[in-house]
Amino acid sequence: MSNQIPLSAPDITQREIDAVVDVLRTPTLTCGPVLAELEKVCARMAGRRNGIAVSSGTAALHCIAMAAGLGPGDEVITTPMSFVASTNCILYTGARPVFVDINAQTLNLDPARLEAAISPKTRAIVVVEAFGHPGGIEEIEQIAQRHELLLIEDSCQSLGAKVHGRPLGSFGRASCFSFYPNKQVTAGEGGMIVTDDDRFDAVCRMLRNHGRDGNAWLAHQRLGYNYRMSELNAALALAQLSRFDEIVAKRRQAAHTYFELLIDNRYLILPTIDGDTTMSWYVFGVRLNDLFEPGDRDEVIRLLRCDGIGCSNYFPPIHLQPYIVEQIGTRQGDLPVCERIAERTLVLPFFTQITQGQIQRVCESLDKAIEKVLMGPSAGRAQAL
C-alpha cells in the first residue's frame, strides 16, 4: 500500500549525512573526538558531570548495573511496564528483579506501592520513565534515599524531558539514554550513561572497552565488554542534537494535534500530563477504556494495520514474558493494574516529520476501527459504552 503511515521513522537531514561523511574522511573511526564531544553534550543536557557513550541503551543499563556491583542474592525493584531490557540488565548480573505495579496515570512504577516491596535483600531500584513520562520519579528518589538504596534511572525514552525544570537523567546514581532509530535522537544504534559519580564513570569506561584502563591497549583490569560506540554513530547523534530544539518542537506539535483530534473520543484514555512536566515525546500511546474486552485492542490494531496505519501494542507486561515466568515464577494476576492497562494500550504513528494530514488520517482510521469493534460479536456492549 503506497500510502502507508509508518509507526516511526528517523528524521535524517543533510546535516547528519555531512557529519558522518566528515568522519569517514578522518583516520579515526572509533574512540575519537566526536565521541568525546557527544559525551559532553549529553552530560550537559542531563545536568551531569560525566557522559559515557556506548553501543545501545541496553549496554548502558548493563554497565550501570555492573558498576553498581549487583549480583546473586541481590533484589532490584523495577517496573513491569517497559521494554524487556530494563529487566534483562538486572538478570545479566545474577540479581533478581522484583516487580512493583504501576500507577494508572503515569504508567510508571507506583511510589505508593514501592516501600512494601523493599526487603533486606533489596539493593537497588531501576525506575523507567515509560513513554518518556517522568511521573513518580521525584517521590521514588526520596524513597531510595530514605532506605539508602541505589537508584538507577532508565531515561531511554525521555531525552530532553523535565519535571519541575529538572532534566530527566539527573536522578539517581546514574542514568542512561538510548539513540535507537525510533527515539527522539538517533545514532542508528547507541546509548549514553550519565553520572556525577567519578568511580561509576571510570568503571563504565572500562566495561565498555573490554575492561581496559586508560590507554594501555592490551592491559585489562577487569572483565569487560565490546560496548563501544563508533565515531560514525556519534557523529550522527551529535548532528541530531544540534537540531534538538527543532526536533522536540515538531514532536510536541504532533502530540498536540493528536490531543486536539482525540480529546472528545469517549472510548479512549489519553496520556495524562501535568503542568509541571515538560515532555519530549517518545511515542503517543492511547488506551481503550475498561469497558472494552482485552482482545478488542488487538482487533483495533489489526484493522488499523489493514488500513495502512502503523501501530503496535506497548508494552506487554514483562512479568508475563515466558522466560520471566519460568525464571522468576511470576504469573497472571500478580500486577493487575499493569495487566489491565497493557492489554488495552496501543501506540499510534509518531515521528518528527509526521504531518497534520497523516495524523488526521490516523485518527479517522482509529475512529472507524473502534466503531467496527463495537459493532462486532460483542455488539451488546455498544449500549453500555
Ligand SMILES: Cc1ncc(COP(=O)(O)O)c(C=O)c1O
Contents of the next structure:
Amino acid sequence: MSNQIPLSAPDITQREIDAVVDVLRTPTLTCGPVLAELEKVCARMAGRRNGIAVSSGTAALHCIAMAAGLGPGDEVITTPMSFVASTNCILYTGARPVFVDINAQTLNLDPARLEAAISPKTRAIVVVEAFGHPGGIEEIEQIAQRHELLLIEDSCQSLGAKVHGRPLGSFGRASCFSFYPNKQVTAGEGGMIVTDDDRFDAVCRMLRNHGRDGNAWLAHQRLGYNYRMSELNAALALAQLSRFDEIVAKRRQAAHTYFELLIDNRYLILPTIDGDTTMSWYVFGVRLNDLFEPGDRDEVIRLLRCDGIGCSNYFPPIHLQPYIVEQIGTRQGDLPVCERIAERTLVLPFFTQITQGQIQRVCESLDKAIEKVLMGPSAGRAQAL
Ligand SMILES: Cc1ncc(COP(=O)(O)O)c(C=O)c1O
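Okay, that is the form predicted on its own; can I get the form predicted together with the named molecule now?
After this comes the whole thing, all chains and molecules, with the earlier chain placed first.
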C-alpha cells in the first residue's frame, strides 16, 4: 500500500455507486425528481423554505449576487480569508468588494471591525464560515439588520454545522453550500442555494436555467445561465446525505485525534472551537506560532509533501491575489491580521476515511518538519522558542 496520505479524498460507498447507476437506468438525466429531493433535504438541513441546486458553489454565489441586484456602484463587505469564489461573485456583478480584516481566533470577518467599513454605497455583506467555523455569524447578522444590509452567507465549507443549535445556511437572505469533492458531502461538482425568500428562489431558478420561467422551454424571461445540476450529481449528493451522520461522526473523530496528538505541540496554534459551536469539519488547519518567520510555513509544507503528506496553504489572502490587486488596488499591509495568519497556516490531510494511523503519521511528520525548520538557516529564533 502506498505510504502517501492525500490532503483530501472522497468517501464513495456502494450506496453512492448504486444511486448514480439507478439514475442511468432512467430516461431523466437532468431536471428530475432526484434533484427535487436533494433540494428538499438541503433546505430542511438549513432550516430554510427553499433549496435550489446548481452546478457549483460558485454558481450558487453568482446567482445569489445577481438575485440581490448587486451591480456597478455598489460596495459589498467581505472577508479576505476565503476561497476566491466568495469575492468573485461580487466582481461578476460589477460591484466592488471591500475587505475587512478577520478575527484571529475564528478566522472569519471580525464583527468588531465591520461597522467602520460601512459606507453610503454598501449594499451587502458576503460572510464566509472559513474552515466551516461559524464564529461571528450571529453578530454579523445583527449588524446587517441594524444597517439594513443584505446578508449573503457563504456556507460552502460548513454544511451541517451549527451555532447555538442553529444551522449554518440559515443566516441572511440566502446562503449556499458547495459539493466539490473535498467537501463534507460531494456531488462530484455541485452547489445549493437555500433561502426563505420566495422571490430569490424564483429568480435563482430562472438564472440557473437560461432565464426560463417555469416549463416553457423556449421562453426566456431574462439573461440566464446553464448552472443546472444533473440527476447523476444530485443522486451522488443525496446518497452521501443519507449517510450524513456517519460522515460527520467520522470527521469529528478525525478532528478529535488531531487535537489529541497536537495539543501539546508548543509551536502550533490549533482551531478554537467554543462550546456553543457544532462543527461538521471541512478541513483541519493549524498555524505556526508568531515566532516563526514568514516562509517557514512554506518550508514545512515542502517537507511534509516530500514525506508523502498532502497539505496546503489555505488560504492565501484574496486581497493579495494579482487580479484583485490590479482591479481593487489592495496592498500588502492592508489587512494585517489576515496576512499574519495566512502566511503561517496550513491544512493537513483530512477526509472522512482517514485512519488513526494516518493521522499519527501526519503528526509525526509535522513534528519532524517543524524541528527541521527550527534548525534551518533562517532559524535565529530557535533560542527564543
Ligand atoms: C468558501 C467557499 N466559497 C465558494 C466555494 C466555491 O465552491 P465550488 O468549488 O463548488 O464552486 C468554495 C469551494 O471550495 C469555498 O470554499
